Partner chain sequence: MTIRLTILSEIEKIAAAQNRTLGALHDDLPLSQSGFDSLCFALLVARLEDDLGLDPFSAADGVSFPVTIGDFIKLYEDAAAHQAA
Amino acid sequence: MLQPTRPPNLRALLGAQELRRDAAVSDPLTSVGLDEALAGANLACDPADLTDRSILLATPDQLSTALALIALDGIAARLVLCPGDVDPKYFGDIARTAAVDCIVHGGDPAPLASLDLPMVKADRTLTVAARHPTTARPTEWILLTSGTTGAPKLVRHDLAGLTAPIRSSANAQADTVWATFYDIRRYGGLQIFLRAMLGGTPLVLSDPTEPVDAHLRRLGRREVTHISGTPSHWRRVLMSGAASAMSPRYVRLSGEIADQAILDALQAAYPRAAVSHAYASTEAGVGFNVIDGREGFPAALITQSPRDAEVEIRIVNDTLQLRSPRTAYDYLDAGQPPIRAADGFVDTGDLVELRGDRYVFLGRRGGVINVGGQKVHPEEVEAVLNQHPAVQVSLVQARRNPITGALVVADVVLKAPGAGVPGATDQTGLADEILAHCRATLRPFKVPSRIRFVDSLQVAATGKLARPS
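Just the structure of that chain by itself now, the form predicted alone.
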C-alpha cells in the first residue's frame, strides 16, 4: 500500500508555490487573498504565542476558521474544528476529551465562558503580522463526526492523511475556482478547502444564512468551475430557479448515496460538466471517486492489487471496508472502539450489493427497517422513488405496525408542475402511479404502504437528509 508523503504545514505549502493573483478565500461578505494570509493572521495575538497549545476553533463562520487554520497549522499541537451547528452543551465534553487549553472564537464568547479557558478572538480579516517559526511541529487535526444525535465523536487526523487523496492534477487548469456547499469544518468541506490551498486557487465558501438562489448567483459571479456537495445539496440546487446562474465544469457529490436519478439530473442541468461521486467518511477518509456517470462503483476496484492501489477495498458480510493512509488514526475518546481493525481496515457500516459488474450502495447497517422479519434499506427504496419522472426527492422511514412490526412509508417532494409533472389539483392518481413504479422494481415488502406528498424535506447542517433516529 502506498504511503503519503508527509507535507509541511499549510503556510509552507502556500508559500512554496506561485499563487494566482485572484487566489482568495471568500464568503458573501469578505474576500481575503491567500498571499495576504501568508503574511498575517486573523487572531488577536501572534500565532507563535499559541505554540504547542491544544486549540478549540469555535469561530462562528467558515472564513475565520480558514484563516486561523493557515495561521496555526504547524504551530499548535492540536486543532479541534468545531462546526457552527454543534450544540453548545457538548463544548465541555469536547474540550475535556481533546485536552483543550485555549479557545479561538469570533463571536459571542458567552457560550464558552463556562469552560474557564483562555480565549483568543479571531476576526474575519487579518489583524496582525505573523512571526514565522524556524521549525514547524506536526499539528493534529481533530474533526467531529456528523451524527444527528448525541455528543459528536472526535476523530484524529493529520495533514498527511487529509491531503493524501489530493493530486495536483485536480487543479491543473489555470482558471480553476473551487466552491463547496459543505462546511469546511467537516471532512467533506475540509477536503475542498485543502484542494484549493494545495492548488493555490480561489475558494468560495457557503453561508447557512444565505438563500439558495443568492448563493448560486454568487457562485456564478465568482465564475466557479469546480464544486462539491451532498446529493441533498444538489437537489436543492436543481429545485432553485437560479440553478443556471452558474456553469461548472466539474460537479462532485459525496456524503450520501448518489442514485442514478440525481446523477442524470445533474448531467442534464450542466451538460459541459464532468459529474462524479466520491465515497468518503470522517473516519475512513476518501475511498474512491467514480467518474463514469453511473451509481455505485465498479467491482474491479475490489480486485486491483494492493501494491498498485493507495486504497484497498474489500466486502465483508455485505459491508464496505477500506484500508489506506487516508484513514483517521483513531477516536480521541478512549471509551470508543478503535476505528481500524487489527489488520488496518475500517468497517464503514455501509452495505453494498453486487449487481452484474457493479456494487451498489444499499444504506447504513443501522438504518434497516424490519418488515415482518424482512430487511428493507430506506435508501434502496428512495433510489427507486427518485427515478419516477415526477419525483424530486424522497425520504423513506418506518411506521410501527402491530402485525409486521413496521411498515415502509415515504414522504415525496414533487418536481415543479410542467414537463409532464401534474399540478397539485391533478395528483389524485399520482400516488398510485408512483407505487406501481415501485412494484415493478421492488419486492412487495419493500414497496411503501403510503405515499405522502410534502413541500420539502429537512436537510441537516451536514448537508444530508435528516433521518429519524
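Could you please show the structure of the form predicted in complex with its partner chain, as a counterpart to the form predicted alone just displayed?
We keep it simple here and write out only the one chain, dropping partners and molecules.
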C-alpha cells in the first residue's frame, strides 16, 4: 500500500546533513548530542501511542521539549509547545482548545493529572519508533501567546512556515554555536532552536533559575558565536558585570523595540560582533532583520510592487502589515479573528512613524503594553483594580522605561468623590492598599508601578474609556 507523502520533518532535515561531532543541545545540567537525539535512543512508552496524536508538551525543562520535537514532528498530528512560565490553571483550556489527547510531561504530573489524559514521561530520554502516520498533513506546531484575559491564545504554525526565514548560509561557518536567552518554546527562541537544528550546530539553552552571570560564563565556556534575546534580556547582560564572559560575533535582538541606546551599548560591549535587530511576532513570523546598527528600519523595505519579495511589507493606518509564507495560519481558539486577512496580510498591531528615510516603532495599537517582552493587556489590570472596594473606574497605560521598554501605570477614580475621599496622606495609604490587592492577583510585571488618583476619566463616543492611541 502506498504511504502518504509528507513534507520533510525535523528528523529528516536533521538527518540530511553531516552533523558536527560537537553538535549538541545543552542546558546547565545536561548535554545531548544531536546524533543521539536523531538515533532516538530513548522513548519510554509504547511508541505507537504517539502516532497521529495531539500532544501537549508540558515539560519543566526546555531540553526535554527539544528532544520531543525532534522525535515527534512528522509523527504526531499536533504538538503544543508549553513554555515554562505558563500558569497550570490554563492547562485545561489549552488541552480542550487544541483537542489534546496525550501529554508529554517532565516528572511531576500533579498539575496535569486533573486533565485525565494519557501521560508520557519525557525525562531527556524520549524515543519514538515510527509507525507511519495515517495522513499526509504535516504536524501542526502550536505556539502560545498571551491573550486579553491572561489566558494564552493558541497559534497554529507548521515546520515549513517556521523554517522559511532560515537560510542555511547563516550557519555556514564551521564553528557556529547558537544560544538564546528566550525559552525555545516561544516563537523567538524556537527560531534559534530551528536554526541550530537545520545547521547541525550546537545550541546552548537558557534556564530561568540560573543567575545571569553564571549563564554568561556558561555561554563563554561553550564558545557561543551567535546569540539572540530581547532588548530587556540584553540590558540585563550589560548590567551583569559579566558581559565579557562571552564574545559572540552575531548579536540579535527581537521581541521588543530596539532603541539606539541598546544597539550602541551592545556594539560597544561586543566590538567584533554584528549587532542586528529583527522584527518578528508569533502571529506574523519573522518580518525582517535590520543590520545597519540603527533603530527602526529603512523605508526602502516597504514593498514597492506586490510579490517582489518573500516578505511583503506595507503600512496601513500607521500600522505594520506583513504577508509571507512565514506567518501563522490561525488561532485555534474559537471566537478569535483570522490572523491572515482575506488578502493574506497580517496586521501586526505595531504602530510606526516615518522619520526621514526610516520608520521607527511607536508601540502597540490597542494599548497592549510590552514590559520586558511580556505582554500586558490594560483591561486585565483594570479589572483587578476595579475589584477594589474604593475604586470606581481605572485606566491603565504604558509608561516608557529604558530598562524594560515600558512599565504599567494606572489612573484611578475613587468611588463617591468628595464624600469620604481621603486626604493626601490617606491617599498614599490607599494607593498602597490597592497595589497590595494587585500584587496578590497579578504577576509582578502587570502590577502598576504608580497609581495616580484622578477626578474623572474621559469616555469616548463609543462609550468606552478613551485610550490614547
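Here the rigid core means the biggest group of C-alpha atoms that line up within 1.5 Å when the two forms are laid on top of each other. Keep in mind that what you see is a predicted model, and the values were worked out from it rather than measured. Positions refer to the first chain, counted from 1.
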Does residue 19 show a Cα shift reaching 2 Å between the two forms after rigid-core superposition?
-> no
Once the two forms are fit on the core, has residue 382 moved its CA by at least 2 Å between the two forms?
-> yes
How far, in degrees, does the smaller rigid part rotate relative to the larger one between the two forms?
-> 156
Using the rigid core as the frame, report the C-alpha movement of residue 451 between the two forms, one decimal, in Å.
-> 14.0
